[in-house]
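The chain below stands alone and is given in C-alpha cells; this is the form predicted on its own.
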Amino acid sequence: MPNPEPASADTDDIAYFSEENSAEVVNARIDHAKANPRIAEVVEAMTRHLHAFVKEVEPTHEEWLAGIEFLTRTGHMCTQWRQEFILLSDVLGVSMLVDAINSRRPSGATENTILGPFYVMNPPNRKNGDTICLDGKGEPLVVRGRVTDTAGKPIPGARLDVWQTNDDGFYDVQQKDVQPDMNMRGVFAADRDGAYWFRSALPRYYPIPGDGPVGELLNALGRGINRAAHIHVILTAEGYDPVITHIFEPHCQYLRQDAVFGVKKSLIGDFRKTSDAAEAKKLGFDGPEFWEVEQDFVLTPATGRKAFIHQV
C-alpha cells in the first residue's frame, strides 16, 4: 500500500496547535459547508476572543479552574425564580450593551434601559388616576405625561405597563406572604390626547441579589450591588416599536453606581415634593405634601423589532 502524501506546510499550520496560533487552528476545524452560518461566525468571534484574553491574562492553572468553578456555581443557582447567568450580564454591562445595539432608535425618542429580572407576565389593567401602591407604603408619588410619535402627534391607547418595587424595597414577588399580589404593578391606557397619569410611592434603591457567586465577584471588586432607584415600564402601541425604559429618581445616591449600568441621562425624571393640602385631598392623598413627576415617552414608527422578555 502506497504511503499518504505527506501533508503540506500550509496544511500543517492549521492542523497542529501552539500558542501562537491557537485561534486559528480551533476556527479551522469548522466545516462551513455543514456549520449553521451564524453559529460558525459567533464561535469563529468567541475563540478568537477568548484567546486573546487568555494570552493577556495568562492564567494559571489554579486560576483557570477557579473560573469554572464559578460558573459552575453561577448555574447550579438559577432556578424558576432566580437567573444568576442574567444577573452576570447584567452586572458585567452586557445585558446593556446587547440592548442598546438591538434598540438604535432617532434622536428624541425614548431610550430603551434593561427589563431586570422582576417582571410579571399579566399585570391587572388600571384606569388612568388609579394607584399602584396597594401597601400604603412610602411617600406619595403622581405620575404624568404623555405618549406622543417623534413629530409630537398624541397616539391614543398606547398601553404602559408599570412596575416597581415597594418602600422597603422588595417587588411583591420577592416578598409572596408579606406584600399583596400584584403590588406596585398596573397597566395603563392613554387617553384621546396621549396623556397618562397614576398614582405610586416615591421609588427607592434597592440592592441585586448578593447572595451568589455574582455578589462574591462585585465584592471581590469593591463594587457595590444597589441599583439606582426607579420606576419600570414597558411601552407598546400598535404601529410603533415596543419600549421598555426605566423613569429614574435624580436624587437618589446610586445614580452615578448602578449595579447593572442601567441609568441613562435622558431617563433622569423631574420629581418635585409639593406642598399642596387641596390638591393632595383631591388626589386622594393623606398629607398635605406629596411628589410629582411629569414623564413623556416618545415612540418610532414599527420595524418588526419586539420587545425582549424573559421570564427567570
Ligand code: BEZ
Second form
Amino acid sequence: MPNPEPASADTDDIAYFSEENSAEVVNARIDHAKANPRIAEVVEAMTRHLHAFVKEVEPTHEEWLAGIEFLTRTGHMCTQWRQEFILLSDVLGVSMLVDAINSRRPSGATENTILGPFYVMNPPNRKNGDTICLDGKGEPLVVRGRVTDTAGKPIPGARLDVWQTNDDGFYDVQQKDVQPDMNMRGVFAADRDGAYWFRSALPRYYPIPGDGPVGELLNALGRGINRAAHIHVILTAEGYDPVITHIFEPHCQYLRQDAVFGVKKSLIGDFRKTSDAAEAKKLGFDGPEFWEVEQDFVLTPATGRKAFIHQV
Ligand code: BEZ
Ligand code: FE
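Right, the form predicted on its own is done, so what does the form predicted in complex with the ligand look like?
Entire complex below, previous chain first.
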C-alpha cells in the first residue's frame, strides 16, 4: 500500500486540537455528506458558543466537574411529574426566548407567555359565569372580556382554557388529596359577541419547585423563586393561531421579579376591588367585596402553527 500523503501544514491546523482552534477542530469532524443538516447546524453553533463560554470563564477542573454534577442531579430530579431541565431553561430565560421567537405577532395581538408544567389535558368544560374555584378559598374574583380579531371583530366560540393556583399557592395536581380534582381549572367558550366570563379567586404569587438543583442555583445567585400572581389562559379558535398566555395581577410584589421572566406589560390586567352588596349577591359571593378584571384577547389569522403544549 502506498504511504498516505503527508499532511500539509494547512490541514494540520484543523487536525490537531489547540486552545486557539478548539471549536473549529471539533466542528471540522462533522461529515456534511452524511450529517443531518439541521443537527449539524445546531451542534456547530452550540460548539462555537460552548467553547467561547469556556474560554471566557476558564473553569478549573473542580468547577467543570461541579457543572457536570449539577447537570447530573438535574437529570436525576426528572420524573414523569417533574421536569427539572425545563425548569432550568425557564429560570435562565431560555423558555421565554424560544417562545418569543416562535410566537412573533403584530402589535395589538395578545402576546404569548410561558406554559409552565401544571397544565392538564382534558379540563372540564364550564359555562360562562361558572366558578373554577371549587374549594371556595380566597378573595372572590370575576374575570370578563372579549375575544376578537385584530380588527375588533368578535370570535364566537373561541375557547378559553384557564387554570391557576388556589389561594394557598398550589395547583390541584400538586395537592392531589387536598384540593378537589380540577380545582381552579375550566374551559369556557366565547358567546356570539365574543364575550366570556367566569368566577374565580384573586391569584396569588407562588414559588416554582425549589427543592432541586434549580432551587439551589437560584439560591446561590441570590435570586427569588416566586412567580408573579397570574391566571393561565390558552386561547384557541378555528381559523386563528393559538395563544398561550397569562393575566397578571397588577398589585403583585413579584411582577418585576418573576422567577421565569413570564411577565409582559400587555398581560398585566386591570384588577379592581368593588364593594357592592347587591352585585356580589347576584354573583353568588358571600360578602359585599369582590375583585373584577376585564381582559380582552386579540387573535391573529392561522399560520398553521399549533399550540406547543407539553406535559411532564
Ligand atoms: C407556572 O406558571 O405554572 C410555572 C411556569 C414555569 C415554571 C414553574 C411554574
Ligand atoms: Fe402558573
